[in-house]
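Next up: just one chain, as structure tokens, the form predicted on its own.
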Amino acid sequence: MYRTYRRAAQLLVFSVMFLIPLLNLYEIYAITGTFYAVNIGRLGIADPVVIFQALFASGSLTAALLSAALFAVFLALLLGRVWCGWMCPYHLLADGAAWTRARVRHKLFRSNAPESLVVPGSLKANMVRYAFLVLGTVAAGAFGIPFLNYVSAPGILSTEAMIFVKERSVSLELGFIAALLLLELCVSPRFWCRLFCPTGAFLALFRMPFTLRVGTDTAGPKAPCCKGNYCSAACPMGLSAFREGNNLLCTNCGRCIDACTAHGGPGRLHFKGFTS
């Protein structure tokens, strides 16, 4: 149910990466920038991690910087990590890498079993990615260099799209994306989004009781509602979807909900929050 809408949203945002510099090339400046920071008319929207690093590096926060981060924060408060699950261009490529890896495993090893994760368990995974976020931010403050900007996969992809459209070339930064995708194919799928992505980790912190999330009508379920546990097997973040829908790793992609209904389950999983 959600897969079609999610893929359409991902492809739309991916196309926008190329559309923005193309419009600028024809001197249409209604929208400018990259996914580090974009201006839509007079509205400025920035990756909050960029603003967070600027705060630590300069020791001051201007109203312009704060307002640029507010849109992303508001979206996270309302819809959870919808940016990660439904919009991020790197997540779309990671989906493709995971699909390719699964097909290769099936063809060569006749295996459809769920992947074993490099860092098992949501607690350990969250510890790794928040340690990475904190270290990168502290380094930005100590050295005045926005280190996390250099590993922002969506920001790099958007910048490379702009360079390609305007100059018909790419920069060495694209090699970082290629290395990530190679690791996704050969080592472990989703490892970057799950263990390192600073933007995803930062946005996950903004949640309230009304924030959109995956849940059930059963309070504190201890076991899946079906023997196959299809919802957990479908989760790209390695979560036990029937009880961890509110985990900081969840991207609200809806795969678990689709898997539950596709296999004839009772459909107990659904989005909760402001829809409740």
Contents of the next structure:
Amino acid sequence: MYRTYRRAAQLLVFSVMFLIPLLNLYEIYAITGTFYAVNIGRLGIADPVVIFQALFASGSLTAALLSAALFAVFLALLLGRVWCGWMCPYHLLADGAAWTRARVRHKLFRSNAPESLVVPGSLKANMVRYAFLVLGTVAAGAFGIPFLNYVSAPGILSTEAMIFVKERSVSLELGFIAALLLLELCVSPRFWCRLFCPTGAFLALFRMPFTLRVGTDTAGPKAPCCKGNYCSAACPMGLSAFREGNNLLCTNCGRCIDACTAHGGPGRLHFKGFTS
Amino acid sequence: MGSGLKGFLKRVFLHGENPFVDRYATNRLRPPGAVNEERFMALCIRCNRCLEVCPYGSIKRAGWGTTIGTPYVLPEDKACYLCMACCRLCPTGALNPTLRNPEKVRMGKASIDASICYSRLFFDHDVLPDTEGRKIGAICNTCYNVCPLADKAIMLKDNLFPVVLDGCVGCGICVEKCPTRPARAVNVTPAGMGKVDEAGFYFRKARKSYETSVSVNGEARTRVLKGSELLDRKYKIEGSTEPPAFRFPYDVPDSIEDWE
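Return one more block: the form predicted in complex with the partner chain, after the form predicted on its own shown previously.
To see the whole picture, the full complex is given below, headed by that same chain.
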């Protein structure tokens, strides 16, 4: 059920990526920018990790900088990491890579066994992710250059889309995205989102008791309710979905809820947060 | 401080110079309203919004090295026409968002190379050698004619040849239109390159262009030839019947329809 909405949202954002420069070609400047920073009318929305780095690298705090990050932080506080699961253009491509990989595994090797992830366990994955984020930010501060921008997958993708629409060419950075997708296809699906993506790691920090999350009504079940454990198998981040809905890795994608209902599960998993 | 490896290490380790951000080159400018280079590299988040709104397509994206993704104006291809659309949109203040007045922009400073400038050659030597050694004559002054801040940024000294004034903002329109090839007679030195404490090593290259610009209210103003004096000077210039070999970016028609 959520899958349809999610795909619609992802495709919408993906097309917006091309639509913004197209509108600008026709001199409509109501919405401008790339996914590093977008302006809709007078509302500025920027990737908070990018702003955080600019603060760190320049050593100065301005109202413009802070207000730009405000909207994304507000969205994360309210709805969790919906940017990652529901909007990020790279996540859509990673979904595609994972789907292709599953198909290949099924057709060629007759294997439906769940993937073994490169860094198993949510704690370890989070440690790698935040080590990468801290390292990048410290390097940004030390050298005065926002290094993490060079590896921001959604930012790069949308910049490339912009260059493609405006100048009918692409630049070198698309190779980075291609390399990531190839690795996801051949080595481990969704390793970038799980282990490195600085934007996702930073957005996950804005989490409050009222933030939207996946959970059950009863307090924390210790074991999966059904034998199949379909919710955990469906989780692209390798979480035990029935109890780790509050984990920093969770993107609120809703796959676990879909899996639960699809397999005729007890349907205990649902979104909760500020609504309930 | 010398150049070479030793000088480089000295600058980095003894003087705390940031080796990643000090990259200046002639005719490679930051968009209007840019803060100094070091802060610009820190503040610019490579969102490319300036590039997107530029109605002239003047702003290009750096494609390699640590500056990858940052905006540059390359006036040899396309100069900045000072519409100030980009400054307003910069989300981090890497371009000053309050800057509206084109005259307050300081992207760089133009400097004229007297050894290849058509007008200058003509004034100094009465000749303009072309590739075959013929004498061709032209008072070009294209730079003066295209300058959006004419008489503030550039003036015709003695009404005969162009001189860059202090008011030059470095938009580079003169560079784009300058007819000399392969090298342009007028080039823009980026603003940061003209400051000794910022540019360090690069200042050596830039110093000349910053020292040769003339103060707007200085003695250059008072030496403008006018009236018969100017005519006398112009009569003395020897010309030839051969038109100069300008290259136009379009086909020049031999005749125009319906013109008698």
